[in-house]
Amino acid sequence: MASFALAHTNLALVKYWGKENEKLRLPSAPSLSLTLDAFYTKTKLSFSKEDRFVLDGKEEKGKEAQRVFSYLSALLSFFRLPPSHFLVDSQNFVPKSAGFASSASAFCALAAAFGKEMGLSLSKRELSVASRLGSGSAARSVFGGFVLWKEGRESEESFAVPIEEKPSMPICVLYLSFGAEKKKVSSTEGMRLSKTSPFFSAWRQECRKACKEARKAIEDNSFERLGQISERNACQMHALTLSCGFSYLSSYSLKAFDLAKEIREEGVSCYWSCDAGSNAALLCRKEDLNFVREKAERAFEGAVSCFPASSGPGVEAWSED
């Protein structure tokens, strides 16, 4: 028998940024946001005689190997069960040429996969507290549309909740690569970094009520409120890097930030987001895609690609004899 689980990315609108504890990847602050439709990873779990990755039809035996099976072995003994050995087969469905994280819906899906292989039976608040272990985003991807992650103390405390699973607001991504060059500051690094900064309680505390008017844009379907949200959560992150000498921002993303801004000046909502790397996000209306996209790629004149997306589900996990 195998256990199979598909789980999406995710965009947060509301940033993760700063841990509590690095082991358990408790985060500093609450963070929001949208499960993705686009980018996703299909992973197949099954017992084995010895441990063995395999990515995209090819066996894996390097670093990425091992942090699956350090966090295999960390599952076992969160769970408290005996040793065993496993056979993960996974497919990403995430351009990581272009550029783009897959680790949100791969621990996601491997978690899942994980607890239907063990017999766990796991309720989904178990789920995300599992999927973090992984990857701090990964809690979020145990939802589809719009998602908080609550902030803890303990590893119990600190789990993804949904807000509105099916969301009525008309909301698309797009997202814009510039090219998947490795960042000199790893997340990880750079989050340890930020802690350093004399803004970084401000900064937790900027993140709370970000979620807290976040929420009440999805209740009010504004999406014109939340984009602004979003994008003030985005600069305001990348504020927090740039007071520890260090930044993810490319010429390339600063003209991505502008171009969300001639945009609006047309009279087209937009809104600039931009993660822990060079390549931006644009929020907009699903009607306006089409036009947000190509003023994008006329104005990046080829030097672009962009990837839509829209809300996508929450993890889904099954058996197969």
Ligand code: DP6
The other form holds:
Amino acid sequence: MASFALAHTNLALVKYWGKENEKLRLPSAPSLSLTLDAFYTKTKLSFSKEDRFVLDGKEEKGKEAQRVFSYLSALLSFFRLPPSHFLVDSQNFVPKSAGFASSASAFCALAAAFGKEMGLSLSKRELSVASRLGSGSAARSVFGGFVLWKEGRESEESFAVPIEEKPSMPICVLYLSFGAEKKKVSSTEGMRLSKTSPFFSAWRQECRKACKEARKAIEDNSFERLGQISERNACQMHALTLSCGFSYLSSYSLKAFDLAKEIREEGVSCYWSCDAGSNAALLCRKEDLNFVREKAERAFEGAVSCFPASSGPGVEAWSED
Ligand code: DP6
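Having seen the form predicted on its own, the form predicted in complex with the named molecule:
Every chain and every other molecule in the complex is listed next, the one we just looked at coming first.
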């Protein structure tokens, strides 16, 4: 028997950037995301004589394999289960070579496949907590559509909840990839450094406020307001890293920021976002996607690959003999 899970990635509209507890990945503030339909990870997990990790058909033995098996052993002790060995076979439908991170979909799929294989019958809340232990943003991939991840003092208190699993807002994301890059500062390290910023407590408060405002914007079906809140939050996250002497932004990321502004000046709603890398994302309404894409392709003259996405579903898991 083997267990399978399929989980989609998500884009944070209010970013998770800072941990109160690194080991438990308890965030310093709540965050809010949109699960995406275009990018996902499919994972097959089964018991095995020895630990083996196969990624996209290739046996992995390095750091990635280490992270997978130390996570699985953390899950075994979290659920008070005896030590076991596993074969993990994952396929990433995330364009990694274009510099996209896949830890959200990867760890959510792994947690769900683990829960299935161990017969744990996890609730969505428990699955979100388990996914969070692998990578913070994975906590949100349990649900589809708009998702809120709560902060919390204890491990069981910090989990994601669905806000609107099938959004009525016609929101789209156009990822702009400027090519793969070796991340100079990992998310974990970047968050650690950012906590030393004199602006960190303001950032924390801003995220709490932004989550409330974003929920209201979603409730009111206001793309305009949600876009403004997301862009402001992304700017604040990158201002925070700069205040600690490092940045993920490249000249391309900044050009994408200017482009969103230019598009708005032409009367089309378009907002910028950027995570812990130089690739940017543009938020727009579905009906404006082609226009925004053409604008981006013209502005970057072949230096960009565009990946459109819209709202996607939550994680699914099943077993097969
Ligand atoms: C900028 O979830 O990759 O994408 O918990 O250290 O694995 P770890 O961090 P990770 O960080 C994501 C950071 C972000 C913002 C976000 O997705 O909320």
